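Here's a solo chain for you in structure tokens, the form predicted alone.
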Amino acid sequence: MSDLMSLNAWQPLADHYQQIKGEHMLDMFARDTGRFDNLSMQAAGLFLDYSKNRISNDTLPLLVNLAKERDLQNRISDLMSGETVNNTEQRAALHTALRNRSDRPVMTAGQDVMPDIRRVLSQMSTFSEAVRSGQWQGYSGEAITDIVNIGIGGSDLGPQMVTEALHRYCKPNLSLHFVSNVDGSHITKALQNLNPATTLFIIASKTFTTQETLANAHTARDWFLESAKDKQHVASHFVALSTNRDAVTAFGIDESNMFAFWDWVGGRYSLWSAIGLSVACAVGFERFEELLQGAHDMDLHFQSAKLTENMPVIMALLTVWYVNFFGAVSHLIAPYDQYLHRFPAYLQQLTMESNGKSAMRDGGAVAHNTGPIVWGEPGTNGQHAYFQLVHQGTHLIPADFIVPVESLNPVGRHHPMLLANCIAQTEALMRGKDRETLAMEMKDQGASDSEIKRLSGHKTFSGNRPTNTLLLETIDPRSLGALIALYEHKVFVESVIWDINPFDQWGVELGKQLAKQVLQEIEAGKSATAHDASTNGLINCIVKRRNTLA
């Protein structure tokens, strides 16, 4: 396909930028006075303020030209739809599939998807009931009372993310454990107060092969046969989510406690999946099918509503505006609830593995900037961290801000100064502060004219920031699940614009060939010669320090 400049509608938004790249927000408020109800929209149970950006009335039909001509909406019917989006790896891309609510058949490959779906949906609800429940015992006959999900990329950020936001919903005295890094500090701690009697371990891998998950997983039945002695009790403490059932049984799991899911459902998309098995444990299964809910009110709203008023559209079109014509290279993620502490980092691996390409579908390489870096922590924390460089930083750094009307823990006047905070930042993000306003601050607080000339280059910024704001009426799983879908929607209208594919990760494998070489070079315990000098410098002094130590 066609590079991104070249596109017929690309010029007119050049010209539009051209006009408009000086403007400042606090003007155009004042010209409109409409701005905030023509520049905000409701969907699924979520707010989108979004007349903090810097456009004109112009700018968003403008970028849905751009949207147009790359034939956005048959790509969102062909997503929806089962088509081979996933061009690389000739391959649908049905997370959808995973939440539809409806009779609707979803087909690919001209079979229908929705049978099996449902029956893994079935087997898991069977499943965590009967942990729940204390049905499900281990070898000494007590209950479950901690779960341990070793997984990596989306079968650990999913997973730990959705549980950690609903942490309000969970059953009390089922503790959740999530393990991911092959550093063996972290399973060491994971498992360093578990009962091993009474541990559940839940082994996330569709191959059954990946190196890190399988290096932790083989550690864990270690300790845990340290304790229970014979073999055949890993059947009642182990289950896989998976699709190599020769492996899975090899490792000791009955067959008829391994959760399928399918090549169509990538790891950064699968927590709608069986890699859920951990949250329907943990908040029950019922909650499971109201986070599926969310995120299918989400897809309904995506396939249906007009580019002008689609939630996900209109916050993809804001990004590519700032990537492509104000050259943006991050984005924050600033979520003003405790809860949503791991949702920046669960939007990293959605973003930057989906959309951190250089390659156009075709194979050719881009001529444009393509998704930025994603970032951020929980407010109120971040304001007394890093905002100082989003306010007067040399970067122009968009931002979402993400926060709950109401609170799942009403405590004193917390919320109001949580509220408070969240919205006074966009504000101050949006207005700055000009010299003239802060010469008024100063002088009725008594300062000199000498003081304020002093400080006026430190005190005073440009404000013109834009940011998002998105409310949630509060966290519960049927929002938490529309806030999820709103994002991955986004970050493949994004993939549309740049015409880049969002469902491959190539840039992954690399490291991890050269890792088992590398591994092996290691372990050896030789002087390795194969690789550059830096590379071969570095294994061997670490190879000349382990033989030192041993």
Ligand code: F6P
The other form holds:
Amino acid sequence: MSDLMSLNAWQPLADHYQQIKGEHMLDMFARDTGRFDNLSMQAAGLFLDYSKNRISNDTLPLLVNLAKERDLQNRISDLMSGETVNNTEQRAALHTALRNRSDRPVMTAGQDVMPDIRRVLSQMSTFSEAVRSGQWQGYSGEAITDIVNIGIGGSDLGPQMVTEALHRYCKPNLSLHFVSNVDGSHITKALQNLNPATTLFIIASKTFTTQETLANAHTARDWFLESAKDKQHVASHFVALSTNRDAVTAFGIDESNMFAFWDWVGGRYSLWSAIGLSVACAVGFERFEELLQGAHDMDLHFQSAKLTENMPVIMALLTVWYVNFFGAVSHLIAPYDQYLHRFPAYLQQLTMESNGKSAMRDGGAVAHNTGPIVWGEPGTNGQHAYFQLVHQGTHLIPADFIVPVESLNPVGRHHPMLLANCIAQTEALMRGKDRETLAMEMKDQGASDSEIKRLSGHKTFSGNRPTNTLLLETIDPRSLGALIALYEHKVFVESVIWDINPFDQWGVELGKQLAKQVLQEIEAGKSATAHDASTNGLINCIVKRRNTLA
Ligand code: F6P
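Mind giving me the form predicted in complex with this ligand, seeing as the form predicted alone was just shown?
What follows is the whole complex; the chain from before opens it.
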């Protein structure tokens, strides 16, 4: 495939960038009173304002030409119709089938995947209802009070983010805990106040070979058996979510307690599959289905809307615009909702594991930048931490502001204050403050001319810093499903433009491989010589210290 810069659509965009790069958004708003109406849209219950971006009415059509040259429309069809879009692992990526709420069959490798998906959904429904109603009992005959999901990466971030986001819909008296880190402190702290007789462990791992998850699962089983004594009780306290039946049974979990999924479900796209079991237990299966429905709504929009009116496509093309023309290297996610506090972390895996690549689909090296660094914290906390850099730093940092219009906790003036802060930040980032305005303000406050001169370089804001604002009516399962699917598709569109495979993650393998070797050396307690001087030196410091402790 040809490189981005050699596409016919590239040069007109490069010329357009030269024209627009010096323009201030304030002037664009002043010139065009219809800018907000022209550059905002609705889809699947979400409202997107993208008018505070460094674009004119000509920019999007030029970016869409790039997408057309990359055959985006057909690539979307390939994604949704089970083609082998993950070319390095020779797999489809059918997360959209997991939330297909229609009767449409979805074929891959000559087989309709929908009957299997429906079978597992029904198994999840039965199980989650049994746990929630108290019909599923632990070894002492008591109902389950605590669920511990043990997994990492996509087997943790997705279900954890969703259960946090849907906290208001969670069943009281059923507490959810998530253990991911191999640091023993994580599982120790999680188990500290739990009663083995009323605790259910969900071992979530697509491969069931992940070192961290298996270490935590074994520790959990040992902790459980210390009280339960009889291994037969494992059956009512441990269930597995996996594609690897043999490894699940080898661990000692009965096949009947396994919830299957398939190799065409990527780890970071798996919360819609059996990996969502903890969510279904927490909020109930009907709510889980509403989450699927919200994502399906966004899938339908993504599949059918024109590219110029397609929310994930527009957001992706804006990212391409900033990364490849303005040289942006990071993207801020600012959810103005405390329940969405894990959303930036979730998006970090979704976007960076997907598009953090330097090889094109055919294996050749890319000659352009790809996925930006994604980061963020819920507003308004970020305002009192890193927003200084976003407003006045030397880097251009495009940002997404996400806020529900209606609060689930309408206490006092909190929500109007939250909304005001969210909107004001996007205005400030766009508008900035020039020297004249600052001088007037300072004069009004009684500052002298020399004082104004001394501080004006520090107290002015260039503005012209781009933001998207996403409004949700409220945080509920359906709007959350649509929001997550929006970002999944945005990431996919970016990958198509950059001609990279977003569904593999070879970059995580080298560290895992080396960790096995280093682990052996640390446990052997002998001095290491096989590495570079730094790595040997560090291992030897650790070994020496451990040997003195032994
Ligand atoms: O190491 C990265 C990764 O493979 C992620 O892609 C995945 O979500 C995570 O590890 C966990 O994998 P598993 O679900 O197989 O334990």
